[in-house]
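Listed next as structure tokens is one chain, alone, in the form predicted on its own.
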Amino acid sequence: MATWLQGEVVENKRWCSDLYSLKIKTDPLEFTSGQFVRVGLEIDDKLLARPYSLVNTPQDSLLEIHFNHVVEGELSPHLAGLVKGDALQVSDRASGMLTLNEVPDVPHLWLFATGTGIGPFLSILNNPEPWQRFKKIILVYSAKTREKLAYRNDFDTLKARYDEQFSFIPFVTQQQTPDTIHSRITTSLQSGELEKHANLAISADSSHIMLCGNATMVSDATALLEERGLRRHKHSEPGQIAIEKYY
């Protein structure tokens, strides 16, 4: 049986019409950057819970989740309506293998995110470990519109701090906007344009790729990478591709 921590909303940030982030105060929770927890609310005398990746680092005092408000959803409309001081439940254990301790020692770490799949990568990138381990980190982040590219200030800060070590490549699929690529990640990956933008090649010898977000992107990108000789990472058979599907 799952056990739960009592949580209290500290902040509810609305990025745009249907995109939110919650900061939550709980008792201390041990986790590794890249993992997720279950977050729940009492609705009609029943605890309804869903998994959400943690945006914060393990050193932060508050938990943070990033989510879409799905109008027909059972839980997300209620989460979107929470205000400071409201109560909710958080599982007392984190799960998931989208973590750096699953990544072998290679020079280049590629992170592909769509939508709210950016959450676990924020937790990873705001730790010192990746910057000590990898020669180059390339974050590829796609959203439907520019306003849905959340946490842009965080990436500007990382770029200013790590400069040549960090490449940030934003994609917007339903608008043409300055300083973004109007394409899908998988289209750019298949054509070779993504690697041209990064000025770096993806290879089985030098790269590890972490994929998080839309299930179609994750599946299609995995297939394209497998065609080039990369394979899914498993405990029993180490590979170059780690995935987390959201929707």
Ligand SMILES: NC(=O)c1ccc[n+]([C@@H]2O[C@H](COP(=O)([O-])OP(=O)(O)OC[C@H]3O[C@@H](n4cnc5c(N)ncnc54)[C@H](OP(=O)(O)O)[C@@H]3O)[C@@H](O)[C@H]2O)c1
Second form
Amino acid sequence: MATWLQGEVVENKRWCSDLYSLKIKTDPLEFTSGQFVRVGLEIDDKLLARPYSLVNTPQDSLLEIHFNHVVEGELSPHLAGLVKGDALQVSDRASGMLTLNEVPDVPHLWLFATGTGIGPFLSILNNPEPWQRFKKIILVYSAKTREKLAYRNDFDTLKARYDEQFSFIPFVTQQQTPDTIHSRITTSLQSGELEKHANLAISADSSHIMLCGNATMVSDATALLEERGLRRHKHSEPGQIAIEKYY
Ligand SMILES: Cc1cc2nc3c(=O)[nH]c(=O)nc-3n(C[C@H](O)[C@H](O)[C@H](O)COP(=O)(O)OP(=O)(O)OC[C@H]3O[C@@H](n4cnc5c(N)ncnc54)[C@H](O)[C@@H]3O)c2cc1C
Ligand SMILES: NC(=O)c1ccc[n+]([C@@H]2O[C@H](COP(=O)([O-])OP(=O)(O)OC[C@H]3O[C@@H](n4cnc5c(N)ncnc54)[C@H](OP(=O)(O)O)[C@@H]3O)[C@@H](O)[C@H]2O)c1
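Got the form predicted on its own; could you also share the form predicted in complex with the named molecule?
Every chain and every other molecule in the complex is listed next, the one we just looked at coming first.
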């Protein structure tokens, strides 16, 4: 049986009309970067809860989630309306396998995110571990518009700190902007452009790829990687691809 921690909203940041991040105060919660919790609200005397990845690191004192306001959704419009001091519930256990302890030691870690799928990768990248383990980390992040590319300052800070070890490759699909690639991640992967941008080849020997966000991006990119000989990673059968589908 899931039990719940009482949470209190400390901040609700609105990035643009339908994109938010909530900072939440709870009793301490143990988790590994990349995992998700369930977040819930009492609505009409019933607890309505959904899974959300944690953006913060395990060392941070506040929990953070990054989410879309899905207009027709049951829970997310209520989350979007929360203000400082409001109550919400957080599952007392985190779950999920999109974590570094599932990743074998390889030189190159590739992270593919669409939309709010960036959350678990922020938690992972804001720890020392990946920078000690991987020669190169390439973060590939796609959103429809430039304003939906959230947490840009965090990536600038990581770039300043890790320089050549870190490549940040932003994609914006519904707008032309000067400093982003105007295409889908999958199109760029298929054409070879993505590897040209990273100045690095993806291969089964040297790369591990973690993918998170839109389910069709995750499936389509996985299929392209499988055509090139990479395989889904399992405990029993090590591979190079780890995924988390949100919707
Ligand atoms: C393991 C896991 C982790 C997740 N982590 C996050 C996260 O960190 N941030 C986040 O925004 N969502 C995340 N989700 C999705 C989230 O749990 C909810 O489904 C989402 O917030 C919609 O909930 P809702 O009750 O408002 O809508 P629902 O009534 O549950 O669904 C309405 C519609 O919204 C679509 N939908 C679901 N999620 C999204 C989304 N993120 N963007 C656009 N459309 C969506 C569904 O396909 C569905 O058709 C995660 C899902 C899973 C399975
Ligand atoms: N009302 C509508 O018609 C409608 C439609 C979509 C979303 N929404 C709403 O918008 C919000 C979600 O939008 P979002 O921008 O966060 O998420 P998203 O639709 O998942 O898009 C995020 C990024 O992923 C890309 N992408 C999507 N499918 C892909 C695939 N198969 N392969 C490669 N890349 C892919 C998108 O490119 P593209 O721009 O090329 O798709 C975009 O750059 C939700 O609130 C949702 O309800 C509404």
